[in-house]
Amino acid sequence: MFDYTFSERMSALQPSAIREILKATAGKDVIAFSAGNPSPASFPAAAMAEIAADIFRDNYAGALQYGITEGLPSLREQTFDRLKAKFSIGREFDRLIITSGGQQAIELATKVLVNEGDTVICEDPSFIGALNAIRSYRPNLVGVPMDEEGIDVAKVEEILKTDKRVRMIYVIPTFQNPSGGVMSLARRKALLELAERYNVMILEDNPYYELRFAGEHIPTIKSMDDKGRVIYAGSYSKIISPGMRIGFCVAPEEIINKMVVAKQVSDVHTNQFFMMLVSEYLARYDLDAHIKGICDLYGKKCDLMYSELSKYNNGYFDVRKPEGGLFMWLTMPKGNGAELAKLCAARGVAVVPGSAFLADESKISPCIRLNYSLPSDEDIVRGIKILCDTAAEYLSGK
């Protein structure tokens, strides 16, 4: 077999374990907590087959072309003026592209600002999907601990202050993934205003922020940029369809800028087809509706698989529960998350290790993250009890 030699960008990198999960659960009989997915209940398929076809008949050769590198003008225009509308994102000097979902915003962020040997500061835990996206670019990521108000700002200053080569702060501040968490206000006034006086850019990762289903909305760090230091990624993948892989970015317009040039040598463009379709979909339905019906589907099972970790958790885990988004977070008392996680998909309950989601992949974490969207009622209250029946014959030997 020939010796195949990688780059050095890449050689290091190891696959998503949470893609390698769903790879190796694909068409068994699993009860997957361990997919980032939403549920296809939420998806308007009854509209998209409607738009679909009009598109095919009225207008072919728009959806078949090739497109611009920013996305489909008319869907740039509906994403920026909504966002404005409705969040107060958005400055006079601020731009928007249309990405491929978005962990294309992710990367090219990356991949504009972050140079080899520069220091990149990131939750722990945090996104994986983001993680190697960072890390392809070989900066020195630093994660830094999380409470229940959200990043430690106090050591985000001690690393500011030390180190000269940081050149972003990468947050998920709603709904955080993989632990479920909200960063309070404060603590996004305090992240802004220390990327002002360092001289660093925010990159703000929010595509589970309209996923409230419980207490009360925070505006995000973007909303209060007036100085251009945030860059803010969002996606329609949590809100209508996550195959379409349809993202968007708003940053300053020098940036945004770099961003199309870093895209044409990617993809080109995003696809011309589902960008008409969001913008169809955007221009004839009520989207904020439809995220209503999403928020209520998935806060009742978020309410299910709570009220069954209850009923069966006897000290196994801590858990925080969620006000919205994807995910539940359960931390052990001791223990190892990737251990317990080995032992449940033994049993046929795929869940993912804590520390996948870590800065520093050697790391132990008695963690695990379960998805709650995408499971059955039935597999949530069956899964459930396998999981915690799993943790007490874990514990029980630790």
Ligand SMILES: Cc1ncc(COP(=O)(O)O)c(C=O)c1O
Given for the second form:
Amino acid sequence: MFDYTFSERMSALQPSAIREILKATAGKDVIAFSAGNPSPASFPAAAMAEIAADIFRDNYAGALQYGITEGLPSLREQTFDRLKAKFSIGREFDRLIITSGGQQAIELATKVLVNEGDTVICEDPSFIGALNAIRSYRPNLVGVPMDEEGIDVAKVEEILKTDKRVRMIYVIPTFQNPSGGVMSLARRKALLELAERYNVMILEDNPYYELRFAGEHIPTIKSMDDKGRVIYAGSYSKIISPGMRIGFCVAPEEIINKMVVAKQVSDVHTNQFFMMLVSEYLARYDLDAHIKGICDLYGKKCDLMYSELSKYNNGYFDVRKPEGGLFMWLTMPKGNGAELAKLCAARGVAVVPGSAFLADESKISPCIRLNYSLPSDEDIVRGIKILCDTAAEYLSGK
Ligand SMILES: Cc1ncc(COP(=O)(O)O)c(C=O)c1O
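The form predicted together with this ligand is what I want next, because the block you gave corresponds to the form predicted on its own; please supply it.
Below is the whole assembly, all chains and molecules, this chain first.
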């Protein structure tokens, strides 16, 4: 075989631990708590079938032809109007671009802002997809721990004071992946104030914001941004369907203009047919009512997982009950989440070790992440029992 040589930028990226777990359990009848997938029951398939047929009958050229990089104008307008009306997101100076998932918004934002060797601050742990997108631009990635109120802003300020190369702070303030946590309003304000004072950008990644099934909404950081310090990444993945790959980004016009150039190089534009599909869906159906149905479904699944855990969790895990999103975060009093994940995989239950989400993946984490949106109720009941039995054995040997 040829001895292939790869770019240095790829050396910073490891294969996703989640994918590795999926590989280890492939072909087996596993209970998957490891995915980040929405429930297929939440996909509006009948509405999509009807709209798709109409598009190909009435406007096939629109769907099959090249489009513009910024995205389908009607979808941009509908998305921006909705964000403004419902969440006060977007000022005079802001513009919106449709991206291939929220993932691309993160990648493009990093591409246009961050030079090799610059510093990017993130929550520790954080979303692997974003961390890898950021890592591919070879910055100094610095993870800052969180508590019940979110990222430690005093620590963020310490870094900002001493490191003059900080360009961006990447956060998932609502229903954080993987911790499920929500940043308090006070921390959101403090973070924005720091970004203004130290002249850095905040990348607010918010794909789970509307999946709240308990507690009170907290304003986004972007809604408080009157100076153009926040880039907002959103997505239709978790509220309509992830397979469509439709996300969006709201940011000051100058930044969006740069992102448009970067996106031209990357994929020219987002999938034209699916942009039309979402645009028509928004015109014909009540998205808010659809989201309410999803929240009811996930709220019930979360309750079930939490109550099963309460039955069998004999001090093995500290569990934080989420108020929304897709994930439950479990912390053991000692041990290594990766070792527990391996034992669970051998017994047909897939979970993700906490270390996979750390800025420094070589560190050990006593945590694991569970997903409750995808598994069936039966699998939740069966899987949690297996998980707790496995944890009992694992921890007794520690
Ligand atoms: C925190 C976070 N941000 C962004 C994304 C990207 O989602 P998408 O590209 O499907 O919009 C995900 C997906 O799981 C996520 O968990």
